[in-house]
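First, one chain by itself: the form predicted on its own, in structure tokens.
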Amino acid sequence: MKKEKIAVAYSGGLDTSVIVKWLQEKYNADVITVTGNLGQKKELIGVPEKAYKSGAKKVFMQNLEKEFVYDYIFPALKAGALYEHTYPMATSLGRPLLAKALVEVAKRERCTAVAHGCTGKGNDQVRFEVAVMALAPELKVIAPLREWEFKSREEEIAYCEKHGIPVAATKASPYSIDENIWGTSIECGILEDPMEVAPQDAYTRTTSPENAPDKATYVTIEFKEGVPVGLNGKKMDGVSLIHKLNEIAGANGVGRLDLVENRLVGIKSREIYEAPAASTLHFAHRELERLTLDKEVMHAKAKISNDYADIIYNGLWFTPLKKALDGFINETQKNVTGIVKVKMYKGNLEIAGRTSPYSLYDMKLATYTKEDTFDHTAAEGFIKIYGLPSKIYNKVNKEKFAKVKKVLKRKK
């Protein structure tokens, strides 16, 4: 009987390391691992060797960093997509791309199923499986963490030790870490208690604000149609720019986030994030939009930004709605071109200047000096027309109330 072939989305972390061996034992299958390079660093060290030691028949390592930046990160940046107004969604953005890579390998290798290492109460299971359903509905999806016998990470670690599988997690440091170029998410261990301050050893890419330089750092970021194209006066490709900005902002303690967020499955979870470049670019992009978008578009886009963030977070990247919203977003970004100067100091970001050839800011209209060209006499008529509906409504209802009150007084 021909063995089943299963392609696994493999990170090299604890869960996926266990999965390779477990699938062999449970399904008597040949396992193929697929790992995508999204700009993570430590997580890729020794991954092929680890996959083979776990029992993989074939190992695929794919460099997806450029595609990730231009086709996933920058659309989200242009949209101003921050989940619950805060989280830049590094993990959420990576999942549809990893699912796409997984499906492509599975088809090429004639696999009958794909598997992922997502938990039964997490968001990633939805993101992976909905993406696979959209891209390859014929593939079966296996989620070992929803069915296997392990009840804790400690049991998984013991399983790895039994089978000689090397893993980075230990019983003393049981953090679950997911990293890519756009940010790092850290959960588990002491972090599960929202009253506990995140320990310094949980952070890997940012300096503690207390230990950051005592002198402020300034950066200038150039945007073209909503996309960052230059840093400190030097033109840069997106990948290089984000890596460099991660270094600069991370050294200044920028980008640490501690959130209790609403998961898609209905529970609240506490996670900490590090997103130095993402935090800086979202901040700068928003400030440039304040300068270049007219009021109605800016206010409408704020609503769309929340919807777009929900789409990403909830695993609906490959959907008609997301594609339709991209049309609106791209239209709004045509004039979001210019330079933003940002001040970084001990974890804080402040605007230090902004300019654009499409700036809608007119100093002669805004000034209170003798250079003022605003027509103050027009304000009286504007206010009368603007407030007329409110005036009429309250006048009518006040008169009605007075009549009713008069009638009731007579009856007494």
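Quantities reported herein were computed from a predicted structural model and do not represent experimental measurements. Positions refer to the first chain, counted from 1. Only the largest set of C-alpha atoms that superpose within 1.5 Å between the two forms is called the rigid core. Compared with the form predicted together with ligand ARG:
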Given for the second form:
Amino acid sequence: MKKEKIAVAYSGGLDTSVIVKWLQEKYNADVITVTGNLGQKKELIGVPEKAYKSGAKKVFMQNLEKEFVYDYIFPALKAGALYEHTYPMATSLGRPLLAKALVEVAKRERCTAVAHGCTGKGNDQVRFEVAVMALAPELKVIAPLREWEFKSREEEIAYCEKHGIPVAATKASPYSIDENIWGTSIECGILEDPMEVAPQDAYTRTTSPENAPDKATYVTIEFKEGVPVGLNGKKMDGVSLIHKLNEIAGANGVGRLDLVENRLVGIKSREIYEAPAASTLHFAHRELERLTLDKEVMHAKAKISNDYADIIYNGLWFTPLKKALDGFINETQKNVTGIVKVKMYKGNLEIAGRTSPYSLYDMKLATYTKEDTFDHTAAEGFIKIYGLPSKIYNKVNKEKFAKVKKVLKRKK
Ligand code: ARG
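Switch from the form predicted on its own to the form predicted together with ligand ARG and give that structure.
Zooming out: every chain and molecule, the one shown earlier first.
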């Protein structure tokens, strides 16, 4: 029998390190690890060594940050995609790209299967596997966490000790954390009780609003066709801009979210998010759209935003529907060019100014001064016809139906 060759999405954490050895033993397989850099703060130094020590035959480190920003984050930003109107989806957006990177290596290395370290009750397993199904339908997917015998962290650590797999000496965090350039997702521990306020130690990249500076910070963000291209008057590439904005907004306590959300797998879960740059960019982008989008397009887009968010959250990134909606969204973004000034103060965002060469705001039409050019006389006829259906309905109901009721009452 041909020996199995499995490519694993490897983070360097406990679960995926155990997976490398476990797949070797259980499937008698050669194991290849693939680690993606999505701009996470956590050091990736030492990850390759750890992968080899865990038993990997080959180790791949992929720098996916730029692709992540331009092909995943910016489309979501242009779409205004916030799951359940709140979550900018750093985790959800990362999964299809990690799956894509894994599939690319798996194909090149002629693997028979791919594996991931997602649990059996989360959204991530769905995102991962549905992406693999779309990109490489012939590849088998293994989800060790759904199959293996370990019931606790301690059992996994014992397994590591038995096999000489290095275990981090630092005390394990009580939380499950996933992070990348677009944000951090934090769950488990005390956070599982939705009545408990998130403790300070749950947050790792934002200052608490109480400790944020007493003086407001102003930033200007420049957009070109819906994409941020400049910060505080300086042109910047997307990756640097998001990192810089994470710093500035994070220091002002901006971007903390506390959400009870509906998972794809049917349960409600409570998660804390830190997304300083994502929150600021969504806020600024929305303000620029208010200025530049035609009313009907803006209202129609709000519905599409919701659908687009669901597509991302539900793991349907590599689908024809997502592509089709991109067509609509890109069309709406052609005039979303301009500058937005945002005030940050103790966790809060305020609009401090917006301007665009494509602004549809017409001062001459909006003003109440003598510069006004709005045709007030046209309003009269407009209102007469606009209110006509309501007028007729109420007339009929109040007069005629009252009479009918009276007659019916007498007949009883
Ligand atoms: N609930 C978020 C999502 O489904 C994040 C999931 C991962 N969270 C974590 N803390 N590991 O997109």
